[in-house]
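Coming up is one lone chain in structure tokens, specifically the form predicted on its own.
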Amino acid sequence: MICYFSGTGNSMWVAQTVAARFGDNRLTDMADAVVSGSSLNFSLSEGERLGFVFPVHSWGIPWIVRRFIKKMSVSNYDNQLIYCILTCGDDCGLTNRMLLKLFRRKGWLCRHIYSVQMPNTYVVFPGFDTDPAELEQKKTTEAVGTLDKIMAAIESDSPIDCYLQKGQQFLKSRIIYPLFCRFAMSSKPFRTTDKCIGCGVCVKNCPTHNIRLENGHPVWANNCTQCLSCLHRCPQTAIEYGKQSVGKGRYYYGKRKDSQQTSHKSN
């Protein structure tokens, strides 16, 4: 079974690739399961692997993933292999330690926590933007080889060192991450420009079902997880996050849009 969360497609690609390699047809969308109120009681068969695939948010676990793991229960657990594959733009911080702590509380053993570097998507902090086209291509190309090594390690149950971690880990994961979770979850800054045509793509692609159309334009509720799927996947590039995202690039797996250099009039 593979439990995944994805906003801009990077983690979805990983989850689908792993599922195809392992012949695993049990894919659970963690965001949809939590928001819809679906049962989080699962059963594992003998020898069945339990995988978690999701992006790192501000050097930590996305709140929707943390909530899913805390609430889920697994019957017939008898030390089946548990693995985690994280996607990140530059650095995972101490996300691995956070996961191990969650798993220990549930009595689970996890010896496989890895990361795959993928194109940057977080564009709403000062100084943060999508990657240049050349770097984006480099990351997506190298990710194929990295993921292949990770899957081989999981198949043979032979842990390898494949976790992207840079400096200032305590600052990033113990100080910035809690602040991010407390203060950066607001969807209030989201707005549309006069490019919006009311197509509803943002509504369809929001993992937490946090957007609805009202008078032909999207309206955000208070269940945002800051995945930025709505912003990146808008076909008209009509969604901004306050002024922070203006002039910055748009990306979701397999597609990109160049940075917008002109300002947009908000509706």
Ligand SMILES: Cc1cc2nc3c(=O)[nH]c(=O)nc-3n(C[C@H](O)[C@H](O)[C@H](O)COP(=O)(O)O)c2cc1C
Second form
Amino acid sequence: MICYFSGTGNSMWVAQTVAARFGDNRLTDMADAVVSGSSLNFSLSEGERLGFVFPVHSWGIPWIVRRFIKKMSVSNYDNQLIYCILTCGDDCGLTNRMLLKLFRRKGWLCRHIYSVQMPNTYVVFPGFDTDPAELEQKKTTEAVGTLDKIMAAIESDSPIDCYLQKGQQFLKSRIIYPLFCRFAMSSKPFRTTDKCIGCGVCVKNCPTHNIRLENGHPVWANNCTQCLSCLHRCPQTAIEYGKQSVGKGRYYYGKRKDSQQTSHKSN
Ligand SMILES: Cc1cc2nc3c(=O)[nH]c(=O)nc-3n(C[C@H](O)[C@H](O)[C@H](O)COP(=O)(O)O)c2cc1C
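Okay, that's the form predicted on its own, but what's the structure of the form predicted in complex with the named molecule?
The next block holds the full complex; its first chain is the one shown before.
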């Protein structure tokens, strides 16, 4: 079984690639499962692997994923192999340790925690933008080889060292991550510009079903996990997050828009 969460398609690509290679068609959308209130009780067959695939948010675990893992149960867990594949733009900080702690509390053992570097999607803080086109291409190309190595390690159950971690981990994961979870989760700054045509693509793509159309325009409720799917996937580039996203690039796995393309007419 593969439990996944993806805002802008990177982790979805990983989950689908892993599913195809492992012949594992049991894909569970963690955000949908949490928000829709469906049963989080699962069972695994003998030898079935349990995988988690999701993006790193602020050097930690997205809250929706944390909630899913905390609440889920596996009725017949008997040391089946557990693995995690994180996608990140740059650096995962101490997300691996957070995961190990979560699993330890459940009495589960996880020896495979890996990361795959993918194009960056965090654009709502000063200094953060999507990657330049060449870097995005490089990351996407190299991710294929990295994921291949990761899948081989999981298949043979031989852990490898494949986890992106840079400096100042304590500051990033123990100080900034809790602040991010507490203060940066608001959907209030989301707004539409006059380019919005009320097409509802944002409503359809929001992993937490947090957007509805009112009088032909999106309205955000309080279940935002900051994946930025709405902002990046808007076909009109009509969604902004306060002023932070204005003039920044837009990216969705396999598709990009440069800052120059997004800045004009933005209001
Ligand atoms: C709210 C948010 C926070 C992020 N924080 C980090 C981070 O701490 N480190 C990092 O390397 N990438 C970070 N990123 C980039 C994503 O982890 C990366 O682009 C990921 O592949 C996106 O996956 P998805 O397309 O499946 O949503 C962040 C992205 C978002 C939207």
